[in-house]
Amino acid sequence: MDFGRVTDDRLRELQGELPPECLLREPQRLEAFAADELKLPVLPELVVEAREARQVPPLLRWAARHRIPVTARGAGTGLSGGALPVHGGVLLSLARLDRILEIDPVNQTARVEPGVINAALQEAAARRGLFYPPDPSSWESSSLGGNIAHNAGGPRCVKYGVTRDWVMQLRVVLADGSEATLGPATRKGVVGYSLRDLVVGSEGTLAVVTQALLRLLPKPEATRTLLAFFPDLDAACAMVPAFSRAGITPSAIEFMDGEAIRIVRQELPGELPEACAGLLLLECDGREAAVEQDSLAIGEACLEGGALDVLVAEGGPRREKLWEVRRSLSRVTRRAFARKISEDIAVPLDRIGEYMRGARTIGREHDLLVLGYGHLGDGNIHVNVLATVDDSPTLQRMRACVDRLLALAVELGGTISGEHGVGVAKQPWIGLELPPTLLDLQKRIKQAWDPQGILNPGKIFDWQSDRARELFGAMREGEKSN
């Protein structure tokens, strides 16, 4: 591809579309938006640090003038790499937008800027008796923006469903610097194609998102946690269709495998029993009396499928235990091994047993440690290949590894990223999931939202671009934890 640079002659015509405290060219405060969590360092030549909604128009038309690629940012807590300016040009942070414009109790919505922070909206909300159910694992630092970006999941989405669910409407700015209102301010609405569907986890390739107005719901009167401990994981597996059954459905279903729980075991010793091969951790929300008898039947349910035990809390403290048995295994199996490669593949949920089995299958071919965790609910199964040896050799034997897990979700009926996205990390898999056809079909929606490419280049779809190639080679080699 062929981009435009930021030349002082260009740089110059900028700063008299823009304040000079939004642009920022310093090496040091570059270096601060030069990587996501994929820590892929990758410098842009520019930072735009926008202070107002109004002032992405002016730079996308200046950039479009001159062809030079813009790559928007959120928190950058992204695990795919979608926010890295992997074509130089700009990075345009949106964090400084970070206003809860409203929040109406009548409506049951909230407007606010793509800077907001998961957390703040959700604990605006609670403040006037609503909820916003959208929880990625990362909702206490990464923004609205980029759960917007990526279509964020998180435990909860089993009952609530993910970010798109929950976005009524989006205010954009496309790639000439025109701005466009996608969808009505109202729940229904079929007037045309659902372009702001589109927009939603489309990476920012689209269109920079200034402003969404997000669905809310009565905030629950209360919650009840649960953790069910099974002698293995199919009975765990086994616990989702039996829950449909009885008409339960629980706002989380979190799962871990045997080898999960072993590692965790070490951690938090005495709160697992020798004899637990597959955990759930549950929760259920709504009206008191009705969690009450959802919380009995969840446990009786799970009693009678097998477990071989449940503990339940009503919140607090004892909550938080609950969940630090599952929050716990990212940072244990970051400190226990010397590589970790953790991917986010998804699978329909009867498969996920099947899965797993045939992932640890796979593993055991590649001496290599395979476990997993994740959002049983909806089949999210966070796989990690894990080794205690860092060297070439290892490397080797765990890109071969991952390479045919995700071949397997996909063989399963599945998917290669069930919330992380494609981003730079996930590029050279895509053809395992989306044919040529459907590849060129939305390569061409590319290409008539944004003619010259402009918006974050190298991402989803540029696998055999040289620059994507060296920069996802980089990633293999530095890779430790995802």
Ligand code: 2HG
Contents of the next structure:
Amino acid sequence: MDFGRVTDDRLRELQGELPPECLLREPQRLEAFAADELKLPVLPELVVEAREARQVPPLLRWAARHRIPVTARGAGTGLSGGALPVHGGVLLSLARLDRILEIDPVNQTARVEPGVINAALQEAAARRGLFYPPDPSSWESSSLGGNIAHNAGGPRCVKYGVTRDWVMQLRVVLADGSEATLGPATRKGVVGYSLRDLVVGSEGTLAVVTQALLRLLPKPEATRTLLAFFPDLDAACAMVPAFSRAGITPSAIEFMDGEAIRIVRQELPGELPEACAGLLLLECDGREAAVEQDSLAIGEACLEGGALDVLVAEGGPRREKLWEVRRSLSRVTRRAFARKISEDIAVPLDRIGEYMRGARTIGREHDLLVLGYGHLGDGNIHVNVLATVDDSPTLQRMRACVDRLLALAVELGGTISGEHGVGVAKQPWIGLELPPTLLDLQKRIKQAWDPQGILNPGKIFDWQSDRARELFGAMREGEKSN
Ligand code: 2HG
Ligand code: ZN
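Moving on from the form predicted alone, kindly provide the form predicted in complex with this ligand as a structure.
Let's see the whole complex now, leading with the same chain.
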């Protein structure tokens, strides 16, 4: 792709449009925006730190004039490299657009800027007796704009649905710098194609979101957390179809396999029985009386399903601790191993056990540790391929193992990414899931929205380009890419 560069002349032109404090060029400032949680730093040529939404249209008009790439970034917590400026150009940080503009208790909506941290909205909504369900594990650090770009999920999504289900309206800036409002401010709306839904999950490749109107719910009156210990993973996995059959809808069904349990055991001293090789962290919410009944039904179902024990975690600090341990698994496994490749496949609920058995076999065949945890109730598993040494042959084996793990998900009717997106990291495998006709249709959609290809280039469809090969090479070697 033949993109324009940020030359001194062009920068001067932009300086005429945006205040100096928005434009960061010093190398150490650029470095602060170079990486996300994929840990593959790529330096932009320029960082534009938007202080007000009205600064985005002139930036994009300027970028369109010179065909300069613009990669939007929220809090940089993405795991697939979606915010990496892989073709250089401008890294547009939306982190400072962090105002909650309105919480409307009658319409039960929140109007927010994209840089608002998920937890900040949760807390603001709770103060008004309201509730924003999507809760990615990174909720304390990830931004709502990033959640929208990746259609983020989280534990509560098993009952409440993913980010897309809570987005009513988006204010966006298109690739030519023009602005548009996508979706009505109503609960319903069926006029034309839903462009709003197309932008949610488009990883910043179709438009830049500058404001969102999100749906809220009344805060559930009560929540109860349960821990169920199973002697083997199969029994734990079988609980998801069992809950479906019994008509029980927990508000979270998270799991850890035996290896994940081993890693967090010391964080929960004395809590996890030695014989436990599959753990479920379950929650139900709603009216007090219903929660009482649901938690009993969940407990009984688990015991019938072979649980060694089921504990009810009383609210407050203990519940917080359990969730903290679950949410910290990604970080803790990264620290505990020399190399970690984390996936987020999803399979239909009746294939979860089969997937987990297959994943363990694939791990053994590659002589690697494959650990699993995540959003069991959505069939969304974080299969982690882990190695204690970080040399080239091991990395090659890890890649081969990932090939098989992703292929297995698709074979079972699943997807290669349930929540983290394609970004840079999953591009080589997109063809496993999308046939050429659908890939072509998707590329034509991209072409219609962004004919010059300046919005977050190098993502989703770029896996055959030289730049993509260079990045995958760097991913294999664990080196910086520039
Ligand atoms: C989680 O659910 C996150 O903890 C991160 O989606 C998963 O890094 C991971 O494997
Ligand atoms: Zn997750």
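Residue numbers count along the first chain shown, from 1. Not measured: the values here are computed from a predicted model. Take the two forms, find the largest set of C-alpha atoms that superpose within 1.5 Å, and that set is the rigid core.
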Exercise for review: Answer yes if the Cα of E259 shifts by 2 angstroms or more between the two forms on a rigid-core superposition, and no otherwise.
Suggested key: yes
**Study point:** Core-superposed comparison between the two forms, F337 Cα displacement 2 Å or beyond
**Key:** yes
Check your understanding: Can a Cα shift of no less than 2 Å be assigned to V389 between the two forms, given superposition on the rigid core?
Key -> yes
